[in-house]
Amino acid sequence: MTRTPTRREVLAGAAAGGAVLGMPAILKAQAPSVKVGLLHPVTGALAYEGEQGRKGALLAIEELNAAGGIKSMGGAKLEAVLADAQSKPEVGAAEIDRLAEAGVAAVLGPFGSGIALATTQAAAKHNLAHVVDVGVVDQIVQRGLKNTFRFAPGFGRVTAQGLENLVALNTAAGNPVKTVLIVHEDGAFGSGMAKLMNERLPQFGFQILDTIGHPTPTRDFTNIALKVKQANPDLVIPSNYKNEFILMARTLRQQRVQPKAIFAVLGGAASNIRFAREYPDAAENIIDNNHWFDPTKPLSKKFAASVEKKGWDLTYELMLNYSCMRLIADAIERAASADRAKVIDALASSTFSDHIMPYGPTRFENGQNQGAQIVTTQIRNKKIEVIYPKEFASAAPLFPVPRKG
């Protein structure tokens, strides 16, 4: 005798059938994600810079996912795994271990040179691609680490270009600058820059009157400002982080120290729009040689509009991390895989050019992007203007700077 199924059995069978029939659609809607570690110092002395870097990377992920994700992997979405280096190298290295355990395909960060030396070494143990966003100490890419890729230029390139641009500006103005004083933070970043400047400035005919180091953080620049005033250099070259740079510039203004120019090299706030807006008297006409985007590119203009819409400060940390995240996505796209070895190989062979920086196509040699370069900027009327090279310029240079009343 045939048994008539109960209503509960009919409903259960229908549900099971629906699950089987619906499975392809569910799988298609849930394309696997690709995890990328964002390791920045979002607390501690470098918190502002780290937070800006994180924002730039997240903006790129947002846009890339909206555009269809990693198409070679069926539209897989990029998933950010956030980590905080706490402005400390040893914490950054420990966070790398955590990110590796979380299954990330690559790591982006960590802004500070000292932190990058630790995190890239730690990532190498996991055969994990580490794209360095800013860290300029050249040792980062001089240790033979196959997993390390620095998109932006390092000390050697930055210093050489900065000095070339200084000579060009000085020559065009009739060589008003002859003497120089260097102020630098005493960590790996500032000390390395000061060393290179001391080696190379005399080769261009400049006399170095003094080199003054200071720790990070520094809460009072009065004594340093008085030393600068007494030396009376034609040019002051600072290399320090944002908070110290702002305090230094304000103190120089208060002490009525007026060199013919403040010509920063990787100045922590000299290319920072918040500094330009909040302290216009101290910031006006300061020149910097730094990472900055190409303002003539359509993608740059779109990026700047997105940043303004979100109410963020337009800074180079945003620019570089936005570009680096697009670089990583391009590598994963070409690798068609989140496999770490394949991602490393894809980065090593990269010719990525869909970025906002004033670079040509990416070409890594020993982990350093050979196409990377800085530009010279100047704060003018609360804006950051590119003044050199001319092909990227948004304003003519004001050099030497007129004395203020």
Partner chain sequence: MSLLLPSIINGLTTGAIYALVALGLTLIYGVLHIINFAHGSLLMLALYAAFFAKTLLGLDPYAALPVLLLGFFALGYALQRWVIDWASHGRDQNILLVTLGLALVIDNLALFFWTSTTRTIDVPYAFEVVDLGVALVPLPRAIAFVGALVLAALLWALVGWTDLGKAIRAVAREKEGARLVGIRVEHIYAMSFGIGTACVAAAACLLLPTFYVTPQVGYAFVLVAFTTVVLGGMGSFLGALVGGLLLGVVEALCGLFLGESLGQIGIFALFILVLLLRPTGLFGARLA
Contents of the next structure:
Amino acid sequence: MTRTPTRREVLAGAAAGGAVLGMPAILKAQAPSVKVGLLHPVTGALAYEGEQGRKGALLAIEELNAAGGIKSMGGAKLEAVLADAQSKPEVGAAEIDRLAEAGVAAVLGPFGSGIALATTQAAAKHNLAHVVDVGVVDQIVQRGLKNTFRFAPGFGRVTAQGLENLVALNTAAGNPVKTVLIVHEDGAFGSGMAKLMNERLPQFGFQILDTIGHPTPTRDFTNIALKVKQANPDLVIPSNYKNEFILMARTLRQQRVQPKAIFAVLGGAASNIRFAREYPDAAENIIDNNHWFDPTKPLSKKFAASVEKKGWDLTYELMLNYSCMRLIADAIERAASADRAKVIDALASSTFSDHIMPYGPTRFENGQNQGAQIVTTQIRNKKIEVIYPKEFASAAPLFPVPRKG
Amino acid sequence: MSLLLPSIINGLTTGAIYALVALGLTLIYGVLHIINFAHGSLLMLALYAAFFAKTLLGLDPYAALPVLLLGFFALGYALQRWVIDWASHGRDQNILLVTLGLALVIDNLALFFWTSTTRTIDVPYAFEVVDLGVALVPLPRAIAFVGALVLAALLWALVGWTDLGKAIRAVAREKEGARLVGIRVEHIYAMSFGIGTACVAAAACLLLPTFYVTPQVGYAFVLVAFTTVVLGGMGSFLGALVGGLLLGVVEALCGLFLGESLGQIGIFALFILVLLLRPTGLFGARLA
Amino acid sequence: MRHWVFGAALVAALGVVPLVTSSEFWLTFFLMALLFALLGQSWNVLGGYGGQFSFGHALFFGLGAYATGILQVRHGVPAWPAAIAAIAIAAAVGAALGALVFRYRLRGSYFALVTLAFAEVARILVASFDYTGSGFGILIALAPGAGNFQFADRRVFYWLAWALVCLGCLVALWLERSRFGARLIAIRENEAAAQALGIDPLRTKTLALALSGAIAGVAGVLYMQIFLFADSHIAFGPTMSVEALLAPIIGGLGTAFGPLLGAILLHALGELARHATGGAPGLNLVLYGVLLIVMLRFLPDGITGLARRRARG
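Form predicted on its own done, so how does the form predicted in complex with the partner chain look?
Let us now look at the entire complex, which starts with that chain.
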């Protein structure tokens, strides 16, 4: 283009663009089909988590379609309508309108709590079922939105359970841990977690030596490591995002800080297989309390094999979205319709149990799955093993962790 | 307080990283007055380059440094000459938007090709430390500290004592005048941008052993880099070095006393104070 | 004159969008464009007419959003008075900031960076105290009703945003015709000469910053009432500061309709890029960046610059 376009050409171009914009990207256009919106933040700050979530849901769709699609609708295939929240709430909300117009039967997403607050509200205007995949902030399901369903536990439940598991592990090991130090990211979930821990831990006889908040991103963890070293707690409880978790674990190692255990609650990388593999030195024996699948289920084994075959990282976003997608498909199956109101009713009355999470049958109360829970995992020999509760465990806990030389 | 000294030492090593990132920017922003929003993205790109040099070619970041220097110099030269200058017509507000557009392009290309997975390299010396008695300094950070000093000295010599340096100073001082005496201004701009970008490659090689890389990683450094440049004085390499070290220490101490979250305020508060009270920076007006 | 007529026609056309389309998607599309046009107009008042480039307009946007949220959530102030108070706060902070930084004669990139620093300080502060929502942010309870400044019908928000954008354009047109505007433009062109003519640069620029802050505050309030949630990164983060300056520079600096044109064009480009690249993560933003760069090459004065050039030629 060597000449300056005229104004009319520019406008004509914009108008021509406008005519085709209403249609979002559609994968596998086959009829008959039922559309489901996958809304994840695949660009921006949450891109990794969003991409993992998208993959998990797509894997479920692939399998469900291969198994014959929605049988009550004559074998209709599920069709993913992909959307990107760009890690921004307002973009997520706008994407909901687009998905609604594309005729989706339900929406799954959007990982981040801030985005979820905006998207569930936007979907409510369309009376469109919105299954929240992660979004741990409890207000998401406390606003009386009839369309909003969260399959995974919120952080009130996560923290309470993390604490119970800690007490159980500590008691079983003869109470080696008495003093605790909390390191948390200063956003919604880290601060919320730290606050709840500060209220509850002393009731169980633990002494909190310090609570250290830090921003995301934090470029350097040496200061924090120094404080931990000085306080010399029996246990460090971190709660932060993936990159910060990696830096923190490495810095603790560099500064020769060795507490009796690192017991993360929603620790960003402690349940990330890549971290376990690439940094065995820093990662080995770290304990996490997080969303994780029940490794003993046959479906979980099949899922883990598929993930391995595709060369993906095994993470909880993948597991939750895989499960949530199956939950949605089950609801559509029972509704025998893509009608929005019917799908919402079907979700609300769901007793779905053919998923990979350690939850048992689904039961939504005000949009929150009552059976949802986390498990305690530990990185052992570059693998992530479930160590508690016992019925899901794939390895015995190593607690306290023996000191390295 | 027994943490004070280790914290200061730690602040100095963090500050060295800030200085490394800022040294390239002080040439681009401080001398040429180009507000380069893509600086962080170029750092990210260089971190990926160092990462792939290690994982694909088995090249240690320190060994890859000379190659990356050359590669990023060429990249920077080309970007300034054939993208930024081409698209912006040399106007300040348009340069700003062009570099913004560049940042978008680079960041999202990285996201597309390399995904958002956090990548780290495993080097045998990652957990080696230098024991200073009062503090343990990880070996890679000690090396980065020395690297910052060397780089600052090299840049100072380059700009102060070579013909190219003279030309850069002439262009910085009086663009049209320089053109009249036969200096190819576009070439000099591109050379400066290239050198500035090469510095980013050096910073990346020295940073990667103790850090990670994702497509978003540049943003953690870019605001601090601008702060460092202004704090040190526009276009002063000594200033960028001292400014970076000072910011590192200020951040470490604020983190120690105010907490890591609120402590970030220290950097910006210091920055605002310097701008209001001594806008030429600590070592301002040395070069231009 | 021609671009004035063109701008008025554009504004009028936008006013009837909800009548001609029942598509929620398009309504949201234009609503978002209007919201960012308003934020862009705020930046334009100071940057376009006054020549003072701010990198920290998120400060005022965030103040608008946070102040209205905090007043409602923490103090039970009804939504409408809270909105007005929030706008007043944004204006007052604009005035205070202007009085401080212009007194110290910060201009050019120094002014840009100092505004950025203040926005960052605000972001860190609100994220550090429970009163300001700390890490969580501010969430207004969902309670649709005109009295709560929450409308179940998206069209009401649309027309409200549209009316506010009209008001913003009128403010800009007033700047082009009033004495105050003439003083501001004189400072942009040559501050020393303006001062020699008896114009008080400190006073004029400070008032412009207050006005600009108020308009950005309006945009912040509107964002908060539409989404009912903001956290420190959304409201005070550098992304919002960049959003504020993109539209007016693309549309045409120092023109009344430039920010609106720019915002609509940028949103259209974003959609076009998204459509052209399908679902691959990031590629749409790559294309958006390329289009932005190419557009700067061929439209160096923004879109209104092109219109003006043609009118002259």
